[in-house]
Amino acid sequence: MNEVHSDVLVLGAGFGGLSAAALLAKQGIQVNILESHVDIGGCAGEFKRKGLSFNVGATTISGFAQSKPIYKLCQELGILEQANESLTREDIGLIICKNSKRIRRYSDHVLWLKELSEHFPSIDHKLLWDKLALWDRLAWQMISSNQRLMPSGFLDYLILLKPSNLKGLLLLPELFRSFAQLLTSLNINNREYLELMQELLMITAQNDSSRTPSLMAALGLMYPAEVFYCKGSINSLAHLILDSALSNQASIHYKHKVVNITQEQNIYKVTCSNQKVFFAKKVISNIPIWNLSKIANCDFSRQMNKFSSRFENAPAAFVVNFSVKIDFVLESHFYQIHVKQAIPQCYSSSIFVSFSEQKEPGSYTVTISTHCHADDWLELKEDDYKQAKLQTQSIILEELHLAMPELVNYPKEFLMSATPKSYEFFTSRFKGQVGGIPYDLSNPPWTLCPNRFDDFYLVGDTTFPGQGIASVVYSAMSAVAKLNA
């Protein structure tokens, strides 16, 4: 049968779609999930090589502390115990290799301030980082107690006016002041320290200090204070969420790429590339807004096109993967290396390195990523593309060995790299862009794409951008709350 009817249709099995599907299925709602590929996770998925698990991209998890989105999701789904078994909090969330320094980003606030003082003794770190910690705590309190922070109608705004949200007014000015302006107001002008902040923002807020609002910078800079390592690969958490959905009678359909969405008498008709057709009154879409604008032929299509064209140039990534077997103990699973030379076809001045433990002791798969502009890769001719890819990969490995000489003599197996062209092919995302939409002074939260159009709800990193998987999970909880209302 080529036609399937359900209560709710979920498009895409990334963390946003999976979370929404699992929450709805637990309520007894009939859910069908459509996934264009053969596995789940989207940009936070994995691929296998001879029994080894390689992360596609995102490799860290934050937001698993009590009351934060991932913890609340696991608690509500009844999978908290299993999640606790697969997630380990890192005491050192990140090691920053800059010049000859190794700066350890401790999760403990006091130890982190002490570490900074040892490397940058002339700066009042407590003044700055106490502010950032306070704003981060207040912001997460707001996020945790409100499921309508991305308003899509008058009712959403009305609900946000509740008295308990008044404390959030303290944060409002920090949406209009850049982090660079904050640093200037605190007389912080040490060049090396400013570079450190800049690159930390690039891997968390995905923006520079002159364009990132101070509040968003606080969330980004406090992110490594609460990093959880996922044993094996980050996809193990995605499978826990999927198993919850399936245990409550949800269904998932692999190799079902959505190619057209229309409305017929308030019912959504979703057509897949294999000609199978699905019908539902309500739809939750994990498809990025750029892709969605090209396949949705609905009442909201014009509005969707406006948002997708406005945010067309989002971050993209160049990624290197390999496996390695070592006989020493890593201080952390995560490193940020400030590079000494410009990386071709990329604009970031640092690379992010993550180590994922495999079954055999001492065996790891490694993911190295840095930012680039998608067009710089997509516009290259084939021969130039191959040459640029090898050159970029070579320089990234050179910088890795300069910063971590302990790795030099260990063979790298399954060495491979991916560009926006690779991500466009494997994830189907527009231009292979994998970073979502960064918060920017010119794009405050209320100007972003709403997450509801009638009975069509949006989840994912192009809807509620920010703190990686935590924000994606929040977008799902918000969409489900609105759908239930």
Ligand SMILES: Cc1cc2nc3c(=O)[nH]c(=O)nc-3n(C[C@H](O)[C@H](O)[C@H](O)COP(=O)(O)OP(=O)(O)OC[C@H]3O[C@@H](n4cnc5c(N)ncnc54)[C@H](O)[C@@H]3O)c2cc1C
Contents of the next structure:
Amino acid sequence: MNEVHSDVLVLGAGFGGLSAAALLAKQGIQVNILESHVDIGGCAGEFKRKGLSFNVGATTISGFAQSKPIYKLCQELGILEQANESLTREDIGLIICKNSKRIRRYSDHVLWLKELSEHFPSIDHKLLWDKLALWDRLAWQMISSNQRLMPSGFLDYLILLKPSNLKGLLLLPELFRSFAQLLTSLNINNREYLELMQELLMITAQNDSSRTPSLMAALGLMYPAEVFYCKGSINSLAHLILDSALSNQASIHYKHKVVNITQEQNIYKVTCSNQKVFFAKKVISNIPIWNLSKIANCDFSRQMNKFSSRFENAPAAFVVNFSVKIDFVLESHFYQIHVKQAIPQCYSSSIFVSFSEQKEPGSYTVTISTHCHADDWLELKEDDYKQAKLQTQSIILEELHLAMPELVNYPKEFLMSATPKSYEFFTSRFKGQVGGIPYDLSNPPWTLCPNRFDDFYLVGDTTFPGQGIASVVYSAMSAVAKLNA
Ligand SMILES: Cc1cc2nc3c(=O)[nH]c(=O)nc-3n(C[C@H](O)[C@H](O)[C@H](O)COP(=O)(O)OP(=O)(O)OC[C@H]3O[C@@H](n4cnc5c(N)ncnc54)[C@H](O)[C@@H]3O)c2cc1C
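Form predicted together with the named molecule, following the form predicted on its own:
Time for the whole complex; same chain goes first.
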């Protein structure tokens, strides 16, 4: 049969689509999930080589503290116990290797301030970090107690005007002041410290300190204070969510790439590249808005195109993977290394290194990522592309060994790299752009793409950007709340 009807269609099985599907299935709603790839997880997926699990992209989980989105999702799905078994809180959340320093990002606020004071004694860290911690707490309180973010209509704005949201007004000015301006106002101008903040923002807010609003910088800089490590690979959490959906009668269809969406008499018709056609009154899309705007031929398409073209250039990633067996104990699973030389075809001054424990003791798969512009890779001719990929990979390994000489003598197996071209192929994302749309001074939250167009809802990091998987899961909860309303 080439035509399938269901209550709700979910397009894409990244964390956004899976979370929405599982929540709906739990409510007894009949859900079909269409996924273009052969596996779930998208940018937070995994791939296997000889029994080892390699991360596609994401490696850290934040937002699993009580009342935060991932915790709430697991609680609602009744999978908290299993999630607790897969996730371990990481303290030290991150080790920053800069010049000869190793700066440990403790989750404990006082320990972190002490660590900063030891490395940068002339700065009043308390003044800055107390502010950041307060804004982060208030912002998450606002996010957790409101299901209508991002507002997508008059009713959403009206509901958001409730008195308990008034304290959120405190945060408003911080959407219009850059983090760089905040540092200047506090007389913080130590170059090494500014670089430290800059690179932390690159891996969280994904933006420059002169472009990142202070509020988003607070959320980004507080991210490593609450990091969870997922045993094996991050995909085990995605599988828990999928299993919940399947146990509540949801169906997933792999190798079903959506190529056209039309609307006929209030019913959405979704066509896949294999000619299968699906119908539903309501659709939740996890397809990034750039791609969606090219395949949706519906009433809302013009409006969506407007948003998608405004944010066409977003970050992309270059990622190196390998496996290694070591016989020493790692202090953390996560390291950020400030590099000493420019990385070809990339624009970050740091690399992010994650170690994922495998079954055999001492065996790890390693994921190293850094930022690049998609066009710099997509425009290369085949031979130049291959050569550039090898060159970038080799400089990244050189920097890894400079910062972590304890790794030099251990053989690396399954060494490989991914560019925007690889992400374009495996995740279907436009130009292989990953990590979503960064918050910027020029795009305060209310100017982003709304997550609801009639009975069509959007989830994912191009609709609720900023905090990786935590935001993506929130976007699913918000879409489901709006769908139910
Ligand atoms: C290198 C790297 C490191 C990162 N590190 C972290 C981290 O440590 N922590 C963190 O929280 N976040 C991290 N992120 C960001 C995080 O991975 C993403 O923001 C998040 O996974 C995005 O989820 P999503 O559901 O919005 O989209 P995606 O993961 O892109 O999922 C979309 C899904 O839709 C499918 N799809 C696309 N088009 C179609 C179509 N036409 N038809 C059917 N299916 C389709 C895709 O195959 C995919 O499965 C990282 C990202 C990268 C690339």
